[in-house]
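Next up is one chain by itself, shown in structure tokens, the form predicted on its own.
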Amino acid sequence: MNYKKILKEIETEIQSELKKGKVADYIPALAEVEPNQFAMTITLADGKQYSVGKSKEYFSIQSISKVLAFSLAIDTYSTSLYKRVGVEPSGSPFNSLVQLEYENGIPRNPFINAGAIVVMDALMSHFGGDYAALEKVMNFTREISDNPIIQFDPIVAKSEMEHASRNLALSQLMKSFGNFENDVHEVVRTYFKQCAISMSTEDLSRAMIYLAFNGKDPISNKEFLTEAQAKRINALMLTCGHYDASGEFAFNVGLPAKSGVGGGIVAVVPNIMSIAVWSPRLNAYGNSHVGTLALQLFTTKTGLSIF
């Protein structure tokens, strides 16, 4: 299949859509990003990459980082983690307090904000504090992306902490139900640093290849997760990876994927490739408008889908 030609076609076809949607301006640092950008990269099992657009441009991966943290947590805690966070789609906004209270402080899944904060709380308890937990996430990210210089953006992290009222409220609510072990402010601050990790589509596509191959990186031959663990993460990405638009994304694209409000989306085609796309303008659900369209065009043109 001529992937280079297909990506070029997609880049051409999405041009008229680049000015639709808006950036995540509720995070001031993200509001300053040039909005009409686009990049897309695929990575194959032999390490070959194909890209279009600004594929080397670094951006804030935001909620895509939840997949990385959850990979560490599920490997550390195994099924005991599910006592603290569920595996069901939420059907509600990603920062809903109402649903969390109704369900006694147990977040629906690890990809909504409350669930991801619980995952960071668990990592901090296991690894011995905020610095150690963050370093584990950062080192894991560097290893799977084969890029040792990846960092988080302190300006973005600080900007998010200055507007953290809702996430702090979620955390305090979970603490009131006994589903929190560490200092609320320390956990949320560390969670924001995780969300502020900066990567390019080339980095992200390379990083996610382990989920396309049952937890094992076919390029480095390193095993990061068991086949069963990778299966569970892919299932969660399919059902929960785009918040309350996850069903629509599965219907139109048909791949396990995870979005972030920085405009990035990662997706995997089992046993074939991993994909990363980036365009900062978001749709009404908080997912990249052009990124979603690009992935829909890709699966239509290639016929690559899990369905």
Contents of the next structure:
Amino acid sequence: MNYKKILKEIETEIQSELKKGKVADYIPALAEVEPNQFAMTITLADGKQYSVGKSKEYFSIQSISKVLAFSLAIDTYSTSLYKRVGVEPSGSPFNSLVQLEYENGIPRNPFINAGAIVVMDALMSHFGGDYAALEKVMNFTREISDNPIIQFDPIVAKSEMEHASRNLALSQLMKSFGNFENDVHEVVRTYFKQCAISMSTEDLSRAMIYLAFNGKDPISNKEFLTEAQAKRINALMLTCGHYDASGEFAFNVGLPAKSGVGGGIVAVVPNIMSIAVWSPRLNAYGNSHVGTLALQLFTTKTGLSIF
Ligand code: GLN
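Provide the structure of the form predicted together with glutamine (GLN), given the form predicted on its own shown above.
Expanding to the full complex; the earlier chain stays at the top.
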């Protein structure tokens, strides 16, 4: 397959869409990002990468980090984690409070905010505090992306902490139901730092290849998850990776994938490749408008989808 040519075609075809959608402005630091940018990278099993656009530019991975933290947590807690967070699509926005009340403080899945905050709470309990838990997530991210200099952006994290009411409310609600172990502010602050990790599409695409190959990175030969664990994370990405637009994403793109409000999306083609795409303007569901379109074009042109 001529991936270079296909990526170039996609880059050309998305140009007319680059000004559609809005950057996330509920986190003021994200609103400052130049909005009309685009990058896409694929990584194959032998480590070969193909990119178009600004594939070296660092951006805020936001909710994509939920996949990284959940990978660590599932390896640490195994199935006992599912007592605290479910595995059903929510059909609701990523920061919705309503369902959490009805369902007694147990978030539907680890990829909505409440679920990811519980995962951070669990990591802090296990590793002995905010600093240790964040270090584990950071080191895991550096290892899977084979990039030791990855950091979180403290300006983005601080900016989100200054507008944290909804995430604090989700956490307080979970605490009221007994599904919280640590200090609410400390957990939310650490969760924001995790969301503020900065990576490029080259980093992210490289990082996700363990999920395309059953938990084992085919480039480094390191096994990060068991086959069963990787299978479950891919199932969750397919059903919950785009919140209340997950069905539409599966319908149009047909790959397990996870989005973030920084405009990034990662996707895996099982046993073939991992993909990262970035364009900051979002659709109404908080997913990258052009990122979604680029992935849809990719699976249409290549015929690579899981269906
Ligand atoms: N940090 C963001 C939040 O908690 C992540 C949301 C997202 O990327 N969908 O609101």
